[in-house]
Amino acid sequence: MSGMTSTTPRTQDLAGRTALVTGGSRGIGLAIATEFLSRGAAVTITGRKQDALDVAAADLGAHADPSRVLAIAGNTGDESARASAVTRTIEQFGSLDILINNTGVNPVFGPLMDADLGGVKKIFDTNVVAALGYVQQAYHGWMAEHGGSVINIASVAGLRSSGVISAYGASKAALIRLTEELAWQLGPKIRVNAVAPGIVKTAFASMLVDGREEQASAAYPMGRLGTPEDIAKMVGFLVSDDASWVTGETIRVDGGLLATGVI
């Protein structure tokens, strides 16, 4: 089953906590939801398509108590959808302790001088503005009073220029700066961190690696591309009490790619 692992959970350190994972029906988002469930949390997953969410929720529920899984369809870029997801999560589970801003789009490739500005605006609206919108909803709905942890899924493209996914990279650079600002403004009760993956084998990244995975992997010191579970394990650490003095950080999970000086 995509996104699921057969490993036995080592702890239940997230028991009693509730997480909302955007873009949770597949790939990195689904792996993060799986990780949280395996550690005892209740999880809401969101996405645009209810049918895809229903399949993901059924898979998640088959490996954990299905009463700890909620699937809510809605466009991340829609303010009312964000408000509904937060409100329904708190109503269902009684809290919202963890927010994962995982939704990302990239309809623009190639040189910026040829970029469609409508596409660029969509990238920033979804990848940056909507992420802030979700933090605002979580803050006012629960975290301002009770505290919590926010993880923004960024990208190595937000840390170094690629020339190929440049508009996307610029949006992720903005998300990284947003992470730092929020960590400063929302501490000490709310921790805000980011994870910057390299290329992870998901449908989202398929345009970059289809037919050339061996060539792409050769650029990584670890000799392979990432998996959604690689990212989920880091996110699980960052939201846990083991990372209680970590905030405002962007953690690269990139198989050593940026250590080579290229992207």
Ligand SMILES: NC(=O)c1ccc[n+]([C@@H]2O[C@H](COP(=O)([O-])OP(=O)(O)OC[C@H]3O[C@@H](n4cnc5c(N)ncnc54)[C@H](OP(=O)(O)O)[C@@H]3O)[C@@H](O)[C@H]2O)c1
Contents of the next structure:
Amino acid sequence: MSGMTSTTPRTQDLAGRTALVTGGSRGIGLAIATEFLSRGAAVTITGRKQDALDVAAADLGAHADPSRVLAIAGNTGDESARASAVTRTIEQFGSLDILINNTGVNPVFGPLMDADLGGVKKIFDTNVVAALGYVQQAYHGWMAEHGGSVINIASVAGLRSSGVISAYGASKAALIRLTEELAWQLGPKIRVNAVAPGIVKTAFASMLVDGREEQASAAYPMGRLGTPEDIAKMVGFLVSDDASWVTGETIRVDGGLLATGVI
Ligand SMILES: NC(=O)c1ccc[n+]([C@@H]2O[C@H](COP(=O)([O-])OP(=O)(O)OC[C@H]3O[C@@H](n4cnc5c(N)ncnc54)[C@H](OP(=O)(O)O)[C@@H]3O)[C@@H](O)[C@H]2O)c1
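I've shown you the form predicted on its own. Could you give me the structure of the form predicted in complex with the ligand?
Everything in the complex follows now, all chains and molecules, and the chain you saw is the first one.
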């Protein structure tokens, strides 16, 4: 045993770095922002709803130096909102070293033959095209010259068929391939990786688990669903210097779910 406890002071290994976390007002994005702040980084969070963002920013600022927190409202699918988030982050903090493409939507469930194609387009626009758009902005604004680290939040549904969240799964598969293509094209200065969570207890997952958490948990070798912090810890590792030879990788953080062969 290392003797470390939760009261052990956190290393400030991200001090001096700036991160932009899309969809950071709640859930996984908020946990990632919290992790980065606790390790010394400055963090911008985005989201569509200004009031929710303000609450999240105040909460983040209460647990860290508030001058290291910036909240910018905007839709990830909107090119001008992406440009503004990147520009304002660099203006405020002087750099953009870490980009977390965390925003993801899933308005379409069920058989693909019944899927509304407008909804499918929205899924791909937000989960894939907008993620690439954010990387382009970060690249041209900062990372091409100075380097950086990008993490795309994918899903186990991008690695294995679910039969239920199929269009969403296809979009996350595309995001995983995009991660590999970008890693190839942007190395060696910029690393690009993805994290593929299993079910994590957030508002996003409530449709899948509400009222059946015990049953859902039974599918997981670890016997429980994930927490946003489970994902944030892996993201924190991947952006750190400890992962400096890791790029183009997608890491499952799924309580062992895919090891069982079923989603
Ligand atoms: N939870 C899971 O079980 C699970 C599993 C695998 C993968 N994931 C992935 O993890 C990521 C985060 O999910 P989550 O569970 O943390 O979701 P969540 O709790 O619903 O949080 C989503 C965040 O994104 C923001 N957001 C949503 N759509 C946006 C848009 N178009 N533009 C800007 N911001 C937007 C939301 O704020 P506003 O609503 O105010 O915009 C909120 O801050 C997603 O990519 C999801 O696909 C989740």
